[in-house]
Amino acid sequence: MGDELMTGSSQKPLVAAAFGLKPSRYPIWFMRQAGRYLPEYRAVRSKVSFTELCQTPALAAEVTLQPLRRYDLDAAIIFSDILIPCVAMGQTLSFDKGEGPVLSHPVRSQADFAYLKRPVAERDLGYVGEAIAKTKASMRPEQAMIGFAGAPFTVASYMIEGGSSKNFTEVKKLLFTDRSVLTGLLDLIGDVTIDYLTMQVRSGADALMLFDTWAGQLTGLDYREVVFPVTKRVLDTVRQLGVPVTYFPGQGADRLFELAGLGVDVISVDWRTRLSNAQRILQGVGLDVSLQGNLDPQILIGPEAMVRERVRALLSEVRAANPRGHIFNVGHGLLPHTPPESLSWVISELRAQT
């Protein structure tokens, strides 16, 4: 990591990191540490359904604190779904076993644009800060508190789709015959997230991560001239409440190249991608920023020999980028067959080698 420091480091390991400051320590979580990969979730999901387990703020806050009871982690992130908002603008969220998400009335016309509302943010989706609140009294005051939510394009695409996609054709199909109503989605989607995230914020949240997880199905110019202007426009208004913000772009390099000019505290970076290289494609469009990840989620499934030996490549992987910070995470979110003891080995590694 850079050696100059700011003035006023934070006692949060994450924070400090995020901010480009030193921390006390160096900062580990992971992406859906908190989920299906663990016995004492599977126990409590099987008692409620997916939503009702988010729109629950004790149940929400008990599955977010599990992965803390087990490691020695620098942070939680609330459980809940980047598709939590949609509901609340009026379409219903429902999981079909083996599809995955399902909205209801996809948003494919102005006639169907119309049908949404915009929500208030306190009263509709309460409940994910009160979730907040509640997780927070029982954390440490060195662990940090990351509220979420899905950045405008990723959540338009699954309103758009009525879920999940592989071809994102119904996107793409509003984008290239009837940009209005994609650009409107986008504009009311970034009005909600920034409530949202406010929101979170004023319940506790310590810092915020956007996911545009979708972000590379679009070409440069497209991400360009549609996505990054509601992009930008979330992340300079939520960073004005003071805490670090983080941007998940996908994946891959190409759409670390369209972000010139993004006002960002942190680049959550996956595994397809060196963190070398995303620290000089970044510094190449004149970003100075932290860098999250990037261990492949899936060698947690290797050997502990395995595990230990990557971590301690993506230590050295670091050092060679010498980014401003860095916060220790997986590329992409933990998957429900990793094994629990994987997280300890990771763990344990990374604090004998810092």
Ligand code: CP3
The other form holds:
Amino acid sequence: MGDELMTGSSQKPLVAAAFGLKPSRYPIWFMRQAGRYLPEYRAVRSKVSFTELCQTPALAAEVTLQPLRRYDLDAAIIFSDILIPCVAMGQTLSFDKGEGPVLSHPVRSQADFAYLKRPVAERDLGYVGEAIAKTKASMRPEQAMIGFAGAPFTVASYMIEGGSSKNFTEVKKLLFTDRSVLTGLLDLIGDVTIDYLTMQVRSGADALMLFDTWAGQLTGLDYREVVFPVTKRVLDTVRQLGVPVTYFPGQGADRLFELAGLGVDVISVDWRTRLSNAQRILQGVGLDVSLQGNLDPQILIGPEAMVRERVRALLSEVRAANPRGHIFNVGHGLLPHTPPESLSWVISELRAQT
Ligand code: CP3
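Structure of the form predicted together with ligand CP3 (previous: the form predicted alone):
Whole complex next, starting from this chain.
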């Protein structure tokens, strides 16, 4: 790598690997590394609602930093949620009913759509920018601050269903009977996401990630026709900010076949898909990107020897896949029952092997 490229933020191992440059060490972080598996998170959370936690920069910064105090990580992801912009768009978010998020005013018609507002990111979501700036002040210079948003389709799914869903029936009703409501909503979310991620980079985010957890809930044809264009528009626009951008298409390998022409630096690979298969598919559609992932987060409930063995297995999978860069991570978010010590085993094995 040319020395001229090793300046500024590409000295951060995560940023270098994301751009396909040689990092000074192997970058690692964990999706959902801040959260309920940590007792210090539960202590903060017991005093405030989830939305309040996200909207209070000092508290959001505190829980963002908690995993960095415990573990030798190369990045922090700002503590927030993909559904926070929905609040700025006029919906109410709660987690009271036990099972996952609940959003008021589900979007099922043109009239429901007309109720939504287009937020001004600096004014209506500025607390996320403040949390980023506050967190960054306590991070080491070689650690990357990751900003994020949900991808338009995944956010739209929650906005339409009013929460989590098994069959996405309301989404499919719009797709097959009132498509202009769905495409209008996707375009609005696309615009909001561009403003929101731009604000995060202006506040100090060194890298961005777009979570498309439910990308696998559509046929490949519908994904390509309805979801791909707006996803590409968001990625093309925010990449102009100069920071590396990661896309996570959840739920399996098939979605990777539909990504030809996507402008992105890193694909975060779901745990279900071998990295070597992901790489083969992505190369087949002409995408030369870095990969992130993809330890099965449930492996972390296993004994230490098993966890270490799976870290070594993933490293040989990376060698077989041979992507231009790799960021070590799980292949979906950490779960609340994850034993905190298992993350230390993963990191120490990675450091021992690389
Ligand atoms: O550390 C981090 O990764 C940063 C914070 C973060 C959260 N959610 C915190 C959170 C991030 C990046 C997310 C993304 C997110 N949120 C996604 C995409 C990634 C994925 O997991 O697929 C999705 C689909 C959501 C929506 C969401 N938010 C759900 C389904 C839930 C409920 C989960 C549950 O188990 O109850 C949330 C709530 C949520 N987001 C929690 C956390 C720590 C738990 C809330 C609590 O403390 O009660």
